[in-house]
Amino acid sequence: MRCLNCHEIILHQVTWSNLFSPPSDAIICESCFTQLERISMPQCSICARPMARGKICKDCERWERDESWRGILEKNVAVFNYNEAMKNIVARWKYRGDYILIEMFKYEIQEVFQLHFSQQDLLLVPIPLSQERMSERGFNQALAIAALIKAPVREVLTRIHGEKQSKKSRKERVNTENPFQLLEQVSKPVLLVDDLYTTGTTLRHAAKLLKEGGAPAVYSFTLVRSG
């Protein structure tokens, strides 16, 4: 088996516990995996930003001071920090169409989901791409992540085409019009799924529509916490 990231042969470390049944399903080598940074405590209780002290980061304080956004998003849970190693992987996966790379994180995604949400009856809603962006990339990265989680998935949002969020400043993102439309009402708690949490604007726009459409609570799950 070769590592999906660096393509080097994966050499399994043999221990007494796996001597007669060594692991055979690893698809990322130890060298590549150790370059990634798992989100750890302490972190912001709303967005999962790593922080030295306090319960809520300054960005979330700004969101919560605004009455129109207060409580819209219960909390975001993320798996990895957006370091250089992860940036390179995301660029290949998201923008160069290397779809299979998401399989490297299947166990971590499932583990974090089970840790935070296994006791809740949630509906997974992937953040949608516009038709134009979908044509460019060939797949929706949020749906690819949601497909790895063992929970019901429903695509109840659609997206209007616009400028890439990565090209906008924080102020431009916050002040942009809601790019989503709700296709059907949802009566149960929702877990929004996306690849990156940056400013939280995209997730909050989607969460606002879902709550207006009947969802009693909206959480989010992202592969990466950026910023």
The other form holds:
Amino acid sequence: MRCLNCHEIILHQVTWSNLFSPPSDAIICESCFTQLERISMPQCSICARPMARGKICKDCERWERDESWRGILEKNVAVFNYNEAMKNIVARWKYRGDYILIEMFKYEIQEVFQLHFSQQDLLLVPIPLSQERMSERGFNQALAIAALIKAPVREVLTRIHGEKQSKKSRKERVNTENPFQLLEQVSKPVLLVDDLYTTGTTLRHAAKLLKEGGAPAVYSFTLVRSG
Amino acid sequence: MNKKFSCFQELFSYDYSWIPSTLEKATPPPDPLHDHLSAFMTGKLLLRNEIPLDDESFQQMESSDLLATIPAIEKHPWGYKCRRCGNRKGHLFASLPDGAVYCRNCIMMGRISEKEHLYAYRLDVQWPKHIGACQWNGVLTTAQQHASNQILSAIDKGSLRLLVWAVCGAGKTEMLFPGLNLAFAQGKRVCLATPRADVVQELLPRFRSAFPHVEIQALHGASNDKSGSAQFIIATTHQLLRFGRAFDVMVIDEIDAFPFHKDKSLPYAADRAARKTAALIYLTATPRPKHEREIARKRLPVVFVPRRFHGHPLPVPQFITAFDFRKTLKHRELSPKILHWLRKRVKADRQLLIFVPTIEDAVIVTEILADSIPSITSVHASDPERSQKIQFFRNKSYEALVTTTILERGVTFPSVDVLVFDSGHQVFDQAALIQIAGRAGRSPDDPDGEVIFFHQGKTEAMVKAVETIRKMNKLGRRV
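Now that the form predicted alone has been shown, please provide the structure of the form predicted in complex with the partner chain.
Starting with the chain above, the whole complex follows.
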């Protein structure tokens, strides 16, 4: 077996305890695994940003103060911190288009989902890509994440116009028009899925539409919490 | 019968028959930018988004058979093969949601999948003929002259390979000048490929001043102009992944060096970048066993340059045992053997170049020595100030430099003593040790620096390295 990330052969340490059990099917090697940083526990109760103290981070406070955005997004859950190693992997996965790399986060994604949402009957809605970006990239990164979770997925959103989010400032992002369109009504609570939570604008735009379209509550799940 | 085994043949040999031949006669598209575009596109294998044309003129060009469309991934009974990088390893292919297989090996150059194509331009470009392009007027030594004549005739004849086995400090660059002079007079396209970007940057000004009228471009990961449209290209071997059947003369410097001999896609790309009729010149001081075998079987013509340009023999490494090196290092001390040698140095005004196996060792050794040698520093591959520190060491701002194997080749310091700590470590293979020993005595003013291997038991690599150096010195005396 080769490490999905660094392509080195994964060597299994044989000890007395695993001598007779079949080798674990590790996808990435030990050293790549240790570079990934799980989000540590004291965190903002809305957006999952790691914080020293307090309940809600400043960004979320700003969102909640605003009449039109209050309570739109119940809660975001993220798996990893956006450290250097993660930045490189996400860049290779998303921008270079190495689709298979998402597999290396499979267990962590499933584990975190189980931990937070296993009790609820949720509908997974991946954040869509614009037509252009989709044909350029060949896959939707949000759908790739959603596909790893054992829950029903429905693509009820489309994106009208696409300009790269990562090139805008926070102010620009918050004040942009809603780039999404809702294709059908939903009745179940929704779990939005995306790769990054940076300012939360994209997710809140999508959540607002879903709420207007009948969803009783909207949560979100992202691979990474950045910013 | 033959058909049955053809898939095995495909597996074991490089096959570039998919690169289209150049057109004999073609009507070039009426475009003012045409010459510029031709020079950029000829001899390359490009993705659609690397071709600076709008959709309309692109389609026009495609339909005019000027542009050949090549599927990027081959499917074989034994698996897939990426035509761009030659990758055949199953674990370096994956598929997209729509089932299209893509290559993960060369993904940093832009992803190619089964559904995408490489584009090859089929119009031949006439490169200018420069008569007497070489403005260098130094004199070659007898040994250099001999090798230089061989290179010249190889370039003139074409369709052959030549390995130039020249000791460290033989003056390889100068030996190329007469041959390249001829190549440019014949209007040939030339590429000099080297494994390291530092070397590309060092070579560019030297060739620019030797061939001031020839258009020369340097291509490496960080270069600004990556168009690769010049007649003479100096590039890192990675950059060759974009070329196919481009060069009439292909010089590969340090053919034994990492990553060239480790990364299989680089020899693949280098072979492909050369035309069928090209002369391939390999330069090395330490051939790998693969090439030595070919030499022994007389399949690869070779020319030796056993003498340094200043005529002095290579310094022969001395072995000093320091069995307590690791043990003392744990206590943040150096072995008494090393300290003793440092105190008793013959020529204490030389700078010290110290090689250690790992980055951690480099840091510790620097800390320890900082007490006795105040101006000391360390460099390693991931050091951001690496090139600056090397420059300072060259200017003698530092008395000593502790380094990992990154400085084993390609760098020249005029007057140094070279020490290798724990020379039995596996990172120091035979080639590395010969290269390291070759850092000493580079200048004619101080041609015999000392080379000391502090070891914890001799290894085969150490013994073989000294044997090879002695052999070369013996050959050198005969010349």
